[in-house]
Structure formats: C-alpha cells, structure tokens
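Below, in structure tokens: the form predicted alone, a single chain.
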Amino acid sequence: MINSGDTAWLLVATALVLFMTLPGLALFYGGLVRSRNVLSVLMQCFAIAAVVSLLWMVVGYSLVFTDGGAAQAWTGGLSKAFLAGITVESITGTVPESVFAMFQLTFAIITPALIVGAFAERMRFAAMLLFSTLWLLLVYVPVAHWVWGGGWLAQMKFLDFAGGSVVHINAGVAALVAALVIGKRRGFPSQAMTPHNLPAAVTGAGMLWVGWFGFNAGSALAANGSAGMAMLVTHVAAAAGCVAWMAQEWLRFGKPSVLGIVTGMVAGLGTITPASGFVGPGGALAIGLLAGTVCFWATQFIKRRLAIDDSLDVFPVHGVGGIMGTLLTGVFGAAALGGIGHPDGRTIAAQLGVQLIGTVATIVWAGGMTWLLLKVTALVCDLRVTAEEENEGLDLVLHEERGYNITS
C-alpha cells in the first residue's frame, strides 16, 4: 500500500536531486570555466536534462528496472518502454511507481552531466549530445541495472546505496577517458585558466550540498530511520571533506582557497554516497576526512604530474572518491565499526571482495565503452572545436550568445 509519508519524502527528494543539476551543477561548473564559455556549460547541463528525460521515458527506465528474463543478470526488458503500464495506481514498494521512476530519472540526468566538466571549453555541442545519448544507454543503463535492477552485482549483494559505482565511478572514469581522447585545452598547463566567477561556483556548490540530502537520504525510498541516518552521515562526510581539503591546501600552499573548500565538500559527498545507507557517524567522519585528503592529492597528481586536462577535476573528485567510497562501504558498513552489518553476516574481507569486483567491473565497462563511444561519435561529427573557435569561445561560436553583455 502507498504510504503518504514515504511518498511525500520521495517527492521532495526527487526535486532536490533535480535541483542538484539545475541549477546546482550548472552554476558550479559554469562559474569554474572562463567567461567566454559559461553559457556553453549551462546549455550542456540543460540539454542533457531534457534529452535524458526523454530517453528514460522511452527505454531507459524499462531497461534498468524491469525483468530481463534470461538476460536479467545483464539487462532489463522492454515491458515498460514509454513507461507503459505506469498509472496512478502503480506502486513500487510503498510509493507510486511514477514517483519512483521520476526519482531514478534524476540520477540518470546528473551522471552524464558530471562528465561535462572533463571536456569543458572545447567539445562541440552536437558531439556532446550524441555522446551523452549513447553513453546513457550503453554505460549508465547497464551498470544501473547490474546494481539496482536485480542484475549480477545485486545478486552478489554488492553494496551501493546511492550511486558510488552507478554515478560517481561511472562518470569519473568516463571523464578521464574523455579528457585523454579529446585532448587538452589550448595553453594547458602553462597558461592560467582560473574560474571566471567563483561566487557563482560557490552558490552552485551550496546547492549541491543541500540537494545531496535528496540524493542519499532519498535512496532509502522511505521516510524512516535509514533516511535519517543517511542524511546525517552525508552532512558529516561533507563537512569532514571541507576541513581535510582545506588543511591539505593550507599546509601545501600556505593559504586555504574558496575553490578548495567547496571541492573538498564535493569530494566528501561523492565518497560517502555508496556508504550512506550502511555506515554510522564515525564511519562517515573517517570517509569524509579520507575523501578530502586523497582526492586533493589525486587532483595534484593528475593535473600537475600527469598534465591531464580533466578541466573541472571530475575524475580525481568523483572517480577517485567513488572508488574509495565503494570500497570503504565494505569496511565501515560492518556492525563492529558502527555500520548496519554486512549481508548474510559476511566478514569485512568477504564484503570488501564483492565491493572490489563491482568497482573493477564498473571501471572496465565505463572506461572501455566511453572510449568506443567517443570514437563512434568522432565518425559522425568533429569532437572538438577548432583552435580559432576555442580562442573565440564556445558561447559565441556554438550558440551566438554572450554570458555577459556589460558596457561601461
């Protein structure tokens, strides 16, 4: 039967997760690029939200959450293509199926939108649309089914409460591959490419922090103790990520930065995501501190040592954070460490083994398929703008608009 409290909470959580992408992620990413490319980032986030919504209705939801028959371990079926059979009476658990489908749609929206940060300021809009369409159907949908739709990882009792593998590892690994395939921005790394509007980025980051409560606590799919604990540990990890990143930056560079503290927050949130329904406050504190520290050094290594132009640090923050959080779920989810306990009374080592299998599988699938889909996209249209167009800025070249029309 439908529970009105559960339904009301999931409706709110759904709005919060969509709020994370529009306007949260759009403002966060938009503020971090140079002024001549701000509209291109906002446009990409909005377009992905619209296109993914239609793909989810047509086939995405069905392929993730319906019975795939003999292929169930790998994919769902088409019985609910075009959301067939979902009516006002349809129920999933204790909530209307329409609400459940919409909640899951918001996850499908934000995941490819996260990848935008890796190729910001240089990818063609048409190529981005084609790649994002293919990526959603051939990367996000299969992994989501494996983990949440009764696929082979779910059958192994792999733990991912709100998207450590489905969202963050998936998007992070795809971002790294995209940055390598598309190449560096002109002038990277010798030329300074500072954010053009940090207040906008911080505003967007604040929206992400608030919206993440819907992301993690909403994944309980009920207004209960699990949702309450997920909200609490999410906040603790975010705060710990802020402090840890700020401390590392302070020690290394002598001054803490605004960009650093908000990036540490995102690292803490992304890392706690898979564990948020399984760990206690102590585990969240440890995860958040590790997130702010490890993701900080991952960013330094990737940009400074490897000189990979993952423009907005998608892989070192979301990818590394997602990997670490997914593995640490197998540790801090143990009852002895304040968690709810592992399935079937498994030991930490046993559950950690399952988490490792799921992590590696996601990395391999996301990395390999992303490379292939970028190559396919390149056969249809150019992946990136020309050097002259990059210098002029994507706002004018691709959209014939300016983000700022200020006259003195």
Contents of the next structure:
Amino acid sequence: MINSGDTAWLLVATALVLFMTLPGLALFYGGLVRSRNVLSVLMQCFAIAAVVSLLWMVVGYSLVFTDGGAAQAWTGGLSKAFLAGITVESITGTVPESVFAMFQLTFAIITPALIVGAFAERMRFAAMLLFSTLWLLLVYVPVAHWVWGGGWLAQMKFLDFAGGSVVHINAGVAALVAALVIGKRRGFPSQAMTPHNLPAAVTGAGMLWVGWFGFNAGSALAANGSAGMAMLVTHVAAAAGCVAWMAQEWLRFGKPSVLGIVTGMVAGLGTITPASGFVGPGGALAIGLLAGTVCFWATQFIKRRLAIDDSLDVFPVHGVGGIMGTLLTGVFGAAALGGIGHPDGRTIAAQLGVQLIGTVATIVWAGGMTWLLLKVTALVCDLRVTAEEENEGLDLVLHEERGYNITS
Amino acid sequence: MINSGDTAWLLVATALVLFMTLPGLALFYGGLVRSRNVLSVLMQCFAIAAVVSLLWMVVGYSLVFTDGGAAQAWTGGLSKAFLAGITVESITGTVPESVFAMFQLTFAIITPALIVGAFAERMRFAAMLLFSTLWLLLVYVPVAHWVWGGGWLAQMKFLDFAGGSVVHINAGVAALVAALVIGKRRGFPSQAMTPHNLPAAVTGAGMLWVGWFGFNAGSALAANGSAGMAMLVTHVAAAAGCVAWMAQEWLRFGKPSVLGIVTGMVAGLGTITPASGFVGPGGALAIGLLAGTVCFWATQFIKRRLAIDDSLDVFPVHGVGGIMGTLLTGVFGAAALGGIGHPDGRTIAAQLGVQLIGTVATIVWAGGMTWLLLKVTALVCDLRVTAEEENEGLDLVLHEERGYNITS
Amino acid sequence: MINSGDTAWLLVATALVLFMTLPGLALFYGGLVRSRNVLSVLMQCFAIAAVVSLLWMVVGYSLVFTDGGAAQAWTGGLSKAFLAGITVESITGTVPESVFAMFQLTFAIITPALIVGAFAERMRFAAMLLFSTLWLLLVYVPVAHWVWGGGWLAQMKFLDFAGGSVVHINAGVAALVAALVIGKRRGFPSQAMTPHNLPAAVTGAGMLWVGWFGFNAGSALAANGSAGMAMLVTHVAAAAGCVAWMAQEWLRFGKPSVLGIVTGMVAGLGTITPASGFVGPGGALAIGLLAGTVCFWATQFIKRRLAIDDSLDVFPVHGVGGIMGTLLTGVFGAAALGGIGHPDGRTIAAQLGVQLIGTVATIVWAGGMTWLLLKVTALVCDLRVTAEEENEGLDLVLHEERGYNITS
Amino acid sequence: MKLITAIIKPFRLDDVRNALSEVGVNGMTVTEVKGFGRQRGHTELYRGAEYVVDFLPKSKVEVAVSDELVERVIEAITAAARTGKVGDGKIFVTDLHQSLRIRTGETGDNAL
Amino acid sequence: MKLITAIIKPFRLDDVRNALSEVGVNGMTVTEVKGFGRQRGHTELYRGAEYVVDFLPKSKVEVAVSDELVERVIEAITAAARTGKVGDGKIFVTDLHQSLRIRTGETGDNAL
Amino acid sequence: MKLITAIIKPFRLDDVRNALSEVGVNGMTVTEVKGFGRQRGHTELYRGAEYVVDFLPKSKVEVAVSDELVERVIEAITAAARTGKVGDGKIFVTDLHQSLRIRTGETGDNAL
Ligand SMILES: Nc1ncnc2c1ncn2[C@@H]1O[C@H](COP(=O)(O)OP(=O)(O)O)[C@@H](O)[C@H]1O
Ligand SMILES: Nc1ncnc2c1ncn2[C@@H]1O[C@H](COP(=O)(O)OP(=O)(O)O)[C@@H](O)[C@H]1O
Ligand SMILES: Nc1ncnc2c1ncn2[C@@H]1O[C@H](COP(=O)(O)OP(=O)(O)O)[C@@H](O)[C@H]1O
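Form predicted alone done; form predicted together with a further copy of the same chain now:
Now the full complex is given, and it begins with the chain already shown.
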C-alpha cells in the first residue's frame, strides 16, 4: 500500500537529485572552466538530462529493474520498455512505481553528467551526446542492474546504498579513461586555466550538498529512521571532508581555499554515498576525514605528477572517493563499529571481500567499456574540436552563443 | 482529517513553486536582458511576489475559492477576505487550509511574473505594479475561479490540472497584448539585444524544471499515485521539449544552443501543465515533442516574421504551449491513449470541445482585459520610460542601483 | 512512534534550512561585498557550516538537548556527546532523533554565519574560525538550551518558535559588538563600497525566502496545521516587510530599490520567526509591516548617524527584527489578536514581561560574551588583515584565489 | 598618419562605426572606459547609503588613418556621436610615427 | 597640448582624481588595464595547481591638458599616486596634435 | 622614446610577453579591447534571432621603449603574434615626449 509520508519524501528526494544536476552540477562545473566554454558545459548537462530521461523511459528503467529471466544476473528484461504498465496505481514498496522510476532516473542523469568534467573545454557536442547515450546503455544500466536490480552483485549482497559503485566509481573511472583517450587541453599543464567564476562554482557546490540529502536519504525509499540516519551520516561526512581538505591545504600551501573546501565536501559526500545507509555517525566522521585527505592527495598526484588532464578532477574525487567508500562500507557498516551490521552476520573481512569484488568489477567494466565506446564514437565523428576552435572557445564554435555580455 | 504525508508534500510543493519565481524565473528572465536592466527585472519579480501575496490575503483567495452564491459561475465570494476564519484547525481535503491557500498563492504569484518577460527593459516600475495589481484581481482571480473554484468552466468539467489556462494561456496572451500596447524596445529588431548572462538564465531554467514538480505534482494535493504520475509525465515532457527544440535548431541553424534547449524545456513544461494529472508517459512524450517543435516555430514567427517585441518570448512559449496543452489534454487524457479517462465517460471529441471553449474563453478574457487594464494604467502614469532613460538602463533610472561592479 | 509524514517534512525542512546558508546566505552576503572579497565570504560560510557540524556532533547537540541535571537551567549534559546512543531506532516526538538532531544543527550553522556580515571584507580567516567556534559553544549553545532545551527561559514559558532570540537577537547583537571591536573598513563611510553583484545577492535572498519555510514551518516538528499556519504567517510577514521597506524608500528617496525590497523581506522573515507558530495572518501582516519600517530606520540610524560599519547591516535587520519579533510574540500570540493564545492563559502584559526578560537576557549574554571572545581571539591571532592586504582584497591575500576571470 | 581617439557615449558606437565605414575606414579599436568630466554622474543608493558615481561609462574609439583622411574622419565621428547634451565626448589627434600590419609586415598607410 | 597617460595602482584612483581637480583639470578618461613590470605578481592556487599571475590590475588615467599645465599635472599625479612601493606606475607624455569637443565643435585648449 | 602599441589576438598574449622579455623589455600595459577590421566577426543566435558581432576580442599591448629598442621590439611582437590569418592585428608607434617613474621620480629611459 502507498504510504503518503514515504511518497512525499521520495517525491522531494527526486526533486533534490535532479536539482543536484540542474542547476547544481552544471553551475559547479560551469564555474570552473574558462568563460569561453561555460555554456558548452551547461549545454552538456542539460542535454544529458534530456536524452537520458528519454532513454530511461524507452529501455533504461526496464533493463535495470525488471526481471531478466535467465540472464537476470547480468541484465534485466524489456517488459517495462516505454514504461509499459506503469499506471497511477502501480506500486513499488510503499510508494507509487512512477515515483520510484523517477527517483532512479535522476541517478541515471547525474552519472554521465559527472563525466563531463573530464573532457570539458574540448570535446565536441555531438560526440559527447553519442558517447553518453552508449555509455548510459552499456555501462550505467548493466552496473545498476547488477547492484540494485537483482543482478549478480546484489545476489552476493554487495552493499552500495546510494551509488558508490553505480554512480561514483562508474563515473570516476570513465572520466579517467576519457581524459586519456581525448587528451589534454591545449596548453595543459603549463598554461594557467583558472576557473572563470568561482562564486558560481561554490553556489553549485552548496546545491550539491543540499541535494545529496535526497540522493542518500532518499535511497532509503521511505521517510524513516534509516533515511534520517543516512541524512545525518551524509552531512557529517561532508563536513569532515571539508575540514580535512582545508587542513591539508593549510598545512601544505599555507592557505586554505574555497575551491579546496568545496572539493573536500564533494569528496566526503561521494565517499559516504555507498555507506550512507549502513554506518553510524562515528563511521561517517572517519570516512569523511579520510575522503578529504586521500582525495586531496589523489588530485595532486593525478594532476601534477601524472599530468593527466581530467580537467575538473572527476577521477581523484569521485573515482577514488567511490572506491574508498565502497570498501569502507565493509568496515564501518559492522555493528561493532557503530554500523547496522553486515548481511547474514558476515565478518568485516568477509564483507570486505564482497565489496572488493564489486569495486573491481565496476572499475574493469567501466574502464574497458568507456575506452571501447569512445573508440566507437570516434569512428562516427571527431571527438574533439580543432586547436583553433579550442582557442576561440566551444560556446561560440559549437553553440553560437556567448556566456556573458556584461557592460558597466 | 489531516494526512501528514499529503501535508508534507504540499508544504514542499508550495516552497518549490515559490522557488520557481524566486529566484528561478527572476534569474531566467534577468539573465536574458541586457546588464543595465537586470535589476529592474529582479525587482519586478520580487515586487509582484510581495504585492500579490498581500492581495491574495486580502481578497484573492476568497474570490477564487469561496462560494460566490448566485454569481458562483463567475466569481467567488468575500467570506474569507483577509483569510478570515482560517485557523490552525481549518482543513481543505486532507491538508490544512493554510497550506492549501499558500500553495494556490504561489500560482497567483508566478502568473503575473511570467508577463514581465513581454515588457522587460522598458516598462516603468510604477505602471508595472499598478497593472499587475489590476491584472491579478481582474484576470487571474476570475479565471482561476472559473476553472478551479467551482465556476462555469469547472461545472463543464473543463480539464486543467495545474494551470494550462489559468497560468500559461492567461500570462501568454497578456504578454502578447502588453508587447503590442507598450511597443518595441528602441532598436528592436535591428540592434543586437543579447542576453547579458546566459549562465544565470540557465541556472534559473534548472530551477524552473525542479520547481515545476511542485507545480504539477503538487496539484494532486496529495502524496499519492496521481502526484507520482504527474511528476513523471512532467519530467518526460520537459525532456522531450528539450530534445525537440534542440533538433529543430540543429536542423535549421546547424548548431544547437543552450538557450534553445532550455526554452524547449520550458515549452515542454508549460504544455504538459494542464495535462499532467490526466495523461500517461506516452502522451507526455508526444506532448513534449510537439511543444518543443511548435513553440520553436511560433517563436520564429512572432519574433522574426511579425517582429513583435514580446521580449522574452512569453507568448510563443507559454501562450502557444498553454493553448496546445489545454487542447491536447482532451486527446491524451483519454484512456485509450494511456490517460486516466475523461470525465463522465466523454469521448475525445466531446472533451476536446470543452477544452476548446475554456481555451477560447481564457484567450478572449485575458486578451481583452489586459488591453483595457493597460489603457487604464496609462491614464494614471506613463507605461514606459523615455528613450533616453531606456538608453541609460532601467536599473539606474528607476532604482538607482547597478547590477554589477566586478573588477579584477 | 515515527510518523512518516512528519519525518518527510522534517527531512525536507532540514534540507531547506541548510539551503538557506549554502548557498543562500553565502550568495546574499557574497554579492553585497566588493568583488575582491567575494570568496572570503563564501569561504567563511562554508567553513562555519563544516566546523559547526562537527562541533554539534561532538558536544553541541548534547549540551543543548540533554538533561543537565542540577545545572539544567543553564546547560544540558554530555550524555549524547559524539551523538552517543543515537541509532536508526532513536525517536524524538514523532520523528527519528537523527532527523531532529540534523534539523537543529542547521540552525546552529546559520546563526554564526549571519554574523559574518558584520566583519566582512576585513577579518582574518583564522580569527573568524576561532571566534566562531568559541561563539557557538559559549553563546549559541547555552542560549539554545535556555530557550529550547528545557533551560530557565523554557521553564518560564518564554516563547520563541523558531529562533527570534536564539538565532536573530544572538547573531544581531554579536554583529554589532563585532563591528565595534573589529572596526570600520578602510574608507568607510566616505568611500563608495558598492555591492559587486546584486543579482547574486537577490538570488540568495530568494533562496532565503524559500528556505525560511523550512526554518519556521519546520519548527512545528510535524506536518500539521501548526506547520501550515507557520508557513502562511511567515510568507505574509515577508511580503509585508518587502512592501513596507519599498514604501519607505519610495517616500524618502523617490525610488525603490531591489536591495531595499529584499532587505525588507529579510526583516519581515527575521521578525516573524519567534512568532511564527503563535500568531495568525493578521498578526503576521502587522509584524511584517512594522519590520520593514522599523528595520529600515534602524539601518539608516546605525549606518548613517552612528557610522558603525556593521557592513551588511546584520544588527539593524536581524537584531532589531529579532528583538521586535520576540516582543510582538507576546502581543499577537494572544487569542484576542488572532493568535493561538498564550501559555497558562497569561495576559498580553504578563507574556510580554516574560518576552522582555528573554530578550534582555539574550542581548546581555550575546553582547558581553561576544566582546569577551573577540578579545580572547585577539590574544591568539590578529583579528583583521593589514591595510595593504585590505586594499588587495581578502580573496588573494587569504585564499590565493580570485572570484572572477571573465573575458569576452 | 594620425591616430584619432574619440571618447563617445556608448550607445552611439554603432552609429560611429557606420559613419566611419562610409568615409572608407575599415578598422578601429574600441575600449570600454570610464569618463570624468562636466557631465554629472549619477547617484546610487544601497540601503540608504548614497554614493555619487562620477565616472560614467564611455567608449573609446581609436582609428589610425592616413593624413588626408583626418578631417573627414573627425567630421564623421562628430556627426555620428553628437547628441547635443553635455558628455558627448572628445576627439584627440596624435601623430603616428609608424604603423605595421602584423600578418603581412606591410607598413605605413598600407597597414591600415 | 599634451596627452598625459598615467598607469597607477587602482586604489589610488580617487586620490589622483582629487589631485587633478585641485590643479584645475576637469576631465579625464580611465581604463582598467593589466600591468606587467618589476612588481611581482601573485600566486593563485586551484586544487593545488599553482599559477603565477604576472599581470596586475592597474588603472590607466588619460588627461589632455594645455602645455602650461603639464608640469603641474605630472606633479599632482605623482604626489597622489606614490606609495613608495614598487609598482606605483608610470607617467607618459605625448604630443596632442589636435583636440575637439564633440558637443560644440570647439577645438584646441577650449575643448578640454 | 617611443610608445609602441600592438593590437593582437588575445591567445597570443603570453607569447608576446615572453618575446618582449627576451629583447629586454621589462614592462608593458595590456588592455582588453574590441577590434573591428577585415577579420569577419561571428554570428550569434539567440532563440533564432541572429546577430552578427563585428567586434572581436583583441588585446592591446602598450610598451614604452627607448629609441634604439624600437626595431627589435617591433620584430619581436610581429614574430610572436603572427598566425598568418587575417586579424593578426597592427602595431602603431608614436613619439613619447616624456616618461616618469612615479615611485622614484626618475625620467626618460631610466623610467622604463
Ligand atoms: N581633459 C580631458 N582629458 C581626457 N579625457 C577627457 C577630458 N575631458 C573630458 N574627457 C572625456 O570626455 C568625456 C566627456 O566630457 P564632459 O566634460 O563630460 O562633456 P563634454 O565633452 O560634452 O564637454 C569625459 O567623460 C571624459 O571621458
Ligand atoms: N615599458 C613600459 N611600457 C608600458 N607600461 C609599463 C612599462 N613598464 C611598466 N609599465 C607599467 O607600469 C606598471 C608599474 O611598473 P613596475 O615596473 O611594476 O613598477 P615601477 O613603476 O614602480 O617601476 C606596470 O604594471 C605596467 O603597467
Ligand atoms: N585603422 C585602424 N585603426 C585602429 N585599429 C585598427 C585599424 N585597423 C585595424 N585595427 C585593429 O586591428 C585588428 C585587426 O585588423 P584586421 O583588419 O581584422 O586584420 P589584419 O590586421 O590582419 O589586417 C582589428 O580588430 C582592430 O582592432
């Protein structure tokens, strides 16, 4: 039966997660690029939101959440393609199925949108659109099925409350591969590529924090104690991520920065995501502090040492955070450490093993498929703009618009 | 009896719809004008929100939602003027009456705020305020009563779930008339009038998308399957509107633009609004695709062919979308087409007839009254600023402020 | 037992109040300073959010909301330090305790963040962080305990629904003292210090309006008639505050401004806060009109007459509004004036006496302690940057970042 | 060659550009500047704090022309920029020692 | 007539304007520019990526004056703009061939 | 002394600055300007309304140099700014009557 309180919460959580992408992530990413590319980033986020929504309706939802019969371990079926059979009366758990499908859709939107940060300022729009379509269907959809749709990882009781693997590892690893395949921006890393509008980026970051309550606490699919605790631990991890990253900057560079503190926040949020329904406040504190510290060093390493131009640091923040969080779920989810306890009374070691399997599987699948899909896309159209177009900026070249026209 | 889940949802839906206007619409519109007029647009949105709220309290709510006795077909009564009798205990359906009154108020705010787009960059603030006051009382309030307050259209079982006629046709037609009466901006259409801050406009657009869930799914007045389905179809139509507009631009101009995609989104959202509680996902897809396509061409026609300076394209998007959506409700609401079925088992043709009557009535009333009220306003004060003031910009001339003071 | 509707609402209310600070208040304040200091303001808001969250977890929640035993009149105890004992099952009223603790935390975040407006553009970040930490523990926490945690003011049935004293008087008085101790910005008041980005400030203001529904209606801790009425009166007071401030500007300066109207809104919202669960729409109208008028004159007086550089007018808006609202709660809360009636059938005069005691106590405590804590902070590190650093701007000097890098 | 610098009201820029095209000038460089002069600035009001802003937005148009064009260019600018109100701006003329087109290396009048 | 161009620190602009008024100059044109010179730029840090920004914000003040005023104007600017720290800026003087007030058509010193 | 003014494509600014350093120039002032010339502007499309933007973003580099450096500076700028495509920009040279370093009061070549 429908519970109106649970339904109210899931309606709102859906709005909150969409809000994370539009305008949250769009602003966060848009503010960090140079002003001549700001619209291209916003456009990518909007177009992904639109196209993924239609794909979800057509096959995505069905392939993730219906029974795949013999192939169930690997994929769902097509019985609900075009949302067939979903009516005003359909119910999932205690909420209307329409709301469940919508809530899940918002996760399918934000995941490819996160990858945008890796190839910002140089990828062609058409290639981006084709790649994102393929990626959604061949990376997001299967992994979501494995973990949340009753697939093989679900059968192993792999724990991922709100998308550590499905969203963050997936997007993070894809970002790393995309950065490598598409290549560096002209001038990277010697030339300064400063964020053109940090207040916009910080605004987007604030929206991410708020929206993440829908992401994690919404994943309880009910307005209950589990949702409440998920919100609390999410918040604690975000705050701890802020403080840890700020501390690293203060120690290492002598000055903390606002871009640093919000990046620490995102690291904390991404890392707590898989654990958010399983751990207690103490575990969240540990996870957040680790997230802020480790992701800080991962960013330094990828950007400065390896000089990989994952432009907005998607892998070191989401990828590394997602991996770490998925593994730590196996640790802090244990009742002894303040968590709700592992399934089937498993030990930490046992659960950690399962978590490791899921983590590796996601990394391998996302990494390999992303590489393949980019190569396929490159057969159809150029992946990146020409050097001269890059100089002129994607906004004018690809969209014939300019972001700002501010005169005094 | 009060249902806490329904109440929770309606409290939030109210916040979401207010969010659509402040800051959503304000940013969307504000970003699209030239920088010397940005504050004037924000000011208009804020002042409308404030003044309409007080008008609603004083007579608006009562005139729409109480029984008008003998005149009930045309207008409500005054028994709840000043919200008399609304206490902590008052209930409407399953929610506190205070919440119902607030939810409805947010619709009364956004409707005149939408019109602002038509006369942006030239109307005097005082005239705008007087006109909006009159318009709220003499256009919005009666039409809302006809449709939602038990008036003659409601008695005919005219279907408008969330405001296709009350909000969008009303505002769209008023915008067209206002653009004609007040006249073009100096230099239109020969001179470039480029949006001064597209990232702000896109941010506002993202907020509109999210807020629209409150608008449409909130109109179910409960957290149930109807609300869930309304959210789902709203989202599908928005996404389809994006894709359709983008496709048109790509085909016609060779490049899709971010302003285009968000305009398609608004078109999809405006068009699904009247239908959102009645149609299924398939109907929503059709409605969204039509919205993006037809509103695109309507915009080209009004702006380029007719050279009417409805500055931010309120009529071609909201007016045309509202008309189309109100009519299509009569089509896709049919059970055979995946809808919930028309009232009294009516055929599509029969319901379409009713929808047509409501549409025409709204167009005629909104069009005629808007013309009249602008003429009345013009007797009291100048409608627009002088040519020189237009050059200098409304922000300084009317408000003695400047939007930006950004130095490096 | 947990009520899912109440829980849904409180989960959302929590998100809304966090949204008020991040990005709401951050944008509101950030837009009002000069562009070379915008990041410093955003940084302060983010850092306060992060640090206060951890403090709240460690001792804050416990000190406010647990029983202090013999010292209960003055302070709570430490039994829930580190949120000890809060599990998925813990309940407060009809909601999970995790949600209650989170909701209250968002109030603890915004209160010190409000003070930032007083010392913007000159305070050192390290000093700000130390001061905010001390202030939270020694001003916010005890006063919150007195009023909401069963302390001496609660025992007197002092009425403060959502934080007139705990939040607004506290922050306002602290702001005034901080402005006096830290001193004026170089060049104040002779030199123009114009807001660098009013559209951003207005965007933040819109978010504050929307978020305030969570603040006030959330304080009902349930999705019921009390929450509904709190939302309604909150909205009416905001609208009335807008109109009153606008009218004052129009009369006095000949032109209303957008900064004026949004300041009136904040004044209305701050002033209704303590009263929001007790008064009716009529009382809210009176309170809002008074707020807009009195706070307008207070601002003129403090800034122009006294030439105190409370940079973003925290005291005249929040302090004066909070004082006025706390007192007026004793008036318009009376059943005779449309309120829900005073506790124990008290007369207006009797309740007004209690309200006065609470007001004076908060002013004295916040004023004295703020002074002391700033002096203590000054022993540890410089409170403000050097004159030369002030010229260069806090963003570069303290954070090595620049807000904008917008080229055409 | 001469460098002609005109400080004009921003909304006259399009008119000036057209007028210059008509007298055969095909290039110019424009800078947004702030002007201080006889024209009164405006007042800005922020929560009652009143600031007189003396600096007004102006556009600076720079055109390098051959000596024989100087008079015609000055006339064209004057006609296009004049509103008759205070603040219409100034024209300054300086000698140009040399000019060069970067792309081709052409110098003198050919570079313009 | 001479055109005096001063590159100064932005926060000294108000002082310079006042100083110029005192010596009887009633008009000037100001441009926000970026200066590169002996003064060290600052470092900016974005997620650990370190950029040295060599260009510093400066204000360029242009004043056209009659020949007899030149010395007084230079002195006034120098006094008002000097902080004694590196980066205080430069003053450049060029010959002004002609000047004209658009509104009235006045030329020469009368145009200033 | 001469004042050399170069209008260049913005993304060449870093190259030009480096080239100038190499020939021994230690100071310059840069302004963001809009240029109109032979180079075709771009089209912008807003909901189907098509605007041709004739003004293109350019950077104006101003360098005051002693007379003997002029040729070398011109060559350095030309080499660094040239892409060979239309719109590469111009170099203008004017006489500098006087120059002064505000901080020290030094004048002439010493001020540069
Ligand atoms: N002596 C001057 N040197 C440089 N620029 C000047 C001078 N006098 C005026 N200007 C510029 O010309 C603009 C117009 O001058 P103003 O005195 O206001 O009006 P008008 O040109 O009608 O006399 C000023 O805003 C300023 O930019
Ligand atoms: N040769 C030059 N040509 C043009 N502008 C210069 C030159 N040298 C310096 N400047 C300008 O003067 C400013 C100050 O110069 P700098 O060398 O930093 O300090 P100082 O003037 O104290 O010697 C620079 O930022 C630049 O804008
Ligand atoms: N006569 C001129 N006076 C001043 N600036 C000019 C002139 N002609 C061109 N410019 C500047 O030089 C830039 C490049 O000129 P353009 O004609 O487009 O290409 P090119 O330099 O290759 O011939 C222009 O954008 C403009 O800023």
